[in-house]
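Consider the single chain below, provided in structure tokens and representing the form predicted alone.
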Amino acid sequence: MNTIRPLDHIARTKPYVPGGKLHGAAGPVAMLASNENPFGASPLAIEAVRKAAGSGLEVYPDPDYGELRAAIAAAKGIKDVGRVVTSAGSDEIIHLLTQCYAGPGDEVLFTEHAFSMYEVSARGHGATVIKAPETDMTAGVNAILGAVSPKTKILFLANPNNPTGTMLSVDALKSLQDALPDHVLFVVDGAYSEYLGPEYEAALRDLVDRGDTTVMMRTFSKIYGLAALRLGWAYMPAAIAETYQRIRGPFNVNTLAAAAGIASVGDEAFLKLSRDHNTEWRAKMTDALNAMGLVTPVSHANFVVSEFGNAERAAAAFQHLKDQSILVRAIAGYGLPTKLRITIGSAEDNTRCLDALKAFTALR
């Protein structure tokens, strides 16, 4: 008999459930479940991948990722390249920071409807999960501080948050940062920050520079359209970067992903195109959904979240869309069973989705 058993905290960890795919559909599928960029990747990134794939695939990547880190620092106004670290998607940053700083007997704190990988990572490393309550799906400084204890080792805060699209102001982030005890690592997840523009991105960078216990993590999976390549990065204090590098895999970013990141991080024209489209259609989607009676609060990311009144109606709407080859995200797993999250897609896919939901609300 096989007596090999996982550690208890691993056995209790529930896996992350992704948005999924829609297979076997007749006709084009509107993929509005995973917050992907409807324009794909930057043409510069695509060309860089083609060139990198042309030769040298038998050679390991540069373990220092010097060119990639320098490109990120230059594009984001970061003076000390040594404080920029790379990752195979931002999920890896979550795991490595948790591995570095939290384990059995420690607490990892995040808010009620936070990105579920925080919980997966905390439980997977044996730490205790603590969730601060939200108000109207929005984090609050006082609620977060009220959940901090002497055992709190990490606070993860996505701003804007996934899956709610809500966020704290920069001033609120500073107030939270100033009030946190020195034993808490404050990790600000800026996965959607590019949709707010360079001014907000700079504010997150400056937040890291205000103290020695704050990390800003980022991803190339959203506005940059490189989800398939799994590429992320973070900006952190030197001592934390040194600790992170101790356990980071020496070749954690593949050559094609690094080439795409170098090419795309400075493509301001592509970023502006993507951001402008998102801003325009996010407003259109919000107004149209509210007009249907599907309460849809203001979002600061590349998706909106709509209220369907009860879990049964939300599930029926999800299936109605799926039957028409439109896939959105059910978020019952985030404690929001009466809501659906809808990515801002192409103009055509957005229109298809709105038309289908208008027909649904006319019937139910």
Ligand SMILES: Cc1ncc(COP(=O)(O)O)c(C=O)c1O
Contents of the next structure:
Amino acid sequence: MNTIRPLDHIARTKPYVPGGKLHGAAGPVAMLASNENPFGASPLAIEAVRKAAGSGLEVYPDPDYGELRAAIAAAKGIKDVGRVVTSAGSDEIIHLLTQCYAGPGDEVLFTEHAFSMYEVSARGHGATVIKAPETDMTAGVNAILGAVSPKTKILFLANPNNPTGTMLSVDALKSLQDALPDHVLFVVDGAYSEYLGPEYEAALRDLVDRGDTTVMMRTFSKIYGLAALRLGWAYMPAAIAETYQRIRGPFNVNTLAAAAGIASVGDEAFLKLSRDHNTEWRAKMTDALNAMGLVTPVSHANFVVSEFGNAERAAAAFQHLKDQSILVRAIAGYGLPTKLRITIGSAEDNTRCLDALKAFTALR
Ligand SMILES: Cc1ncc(COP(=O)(O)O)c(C=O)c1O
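Could the form predicted in complex with the ligand be given as well, to go with the form predicted alone?
The complete assembly is shown below, putting the previous chain first.
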């Protein structure tokens, strides 16, 4: 027995609960639990990974990631490459920004049903977690501002949010940005922004340029279909980027991930294919689920959230789907025990899921 113990605040931190896998399932699995792209990755990314894997695996990546950052900047209309940073999945950006700006005695603010890595990271760095209440699973500017204190160091806001699929308008984001005191770093998480299209992506980029305390973070795990490679990026004010670069691991993005990102960040055809499929099937799923009496509000992301009336029925529906090798996401850990989150998958998987839920609702 040794006496090695983690720091108290680490011991108090509950780990992130991922969507999981269905190991040993009979037949094909409909994986609708982690908001992955049913089209996989862009063919350009796959080709680039093949090529990059062919030689040079013994060589460290370029620690500056200049080509990757330039490709991101060019694809997203960002003029100053120096303010683009990259990461091993966007989870790393959450951790590094928290590490840079919040510690014991500081507050990290997010909303009631926010993406849970914000809480893991805040607690893991010893900061105090503050949650602003939501109304109908939606963040509100006044509620957020009401939760700001002199100790608030960071506000994380996913827009659209996971797991709710709801979002604030661009005008609301601007009002929030204007009203936030300048001691608060405003981190807008655009993990699902590509599903709204280039205009919205540009609006988030421009939000960063409106102030000197706003960061936009992004991921290649969702519409780009590169979750396995772990690649994220962010656009931020120069002083924040300089701070971030101080503690970033020099080779945090692996060479295969960088190659895939460079090849596919500007693949507008793949983005459009994925976005159009999502828009079409999200509407179909929303209508069909509502028609079954499973109240499913409008979502702005690549998943929907359905209400089952009570926690027992939601758990039974989860199990009913799982028994048929259909995995969706239970979100009790997000304070939403009566609901399930369902990723928009392939036409086949969506249909399987709807048919299984039709059978379920006919019985109970
Ligand atoms: C809102 C939001 N932000 C960040 C992430 C993290 O993504 P990754 O670390 O794969 O880039 C996710 C993943 O589910 C998410 O939903």
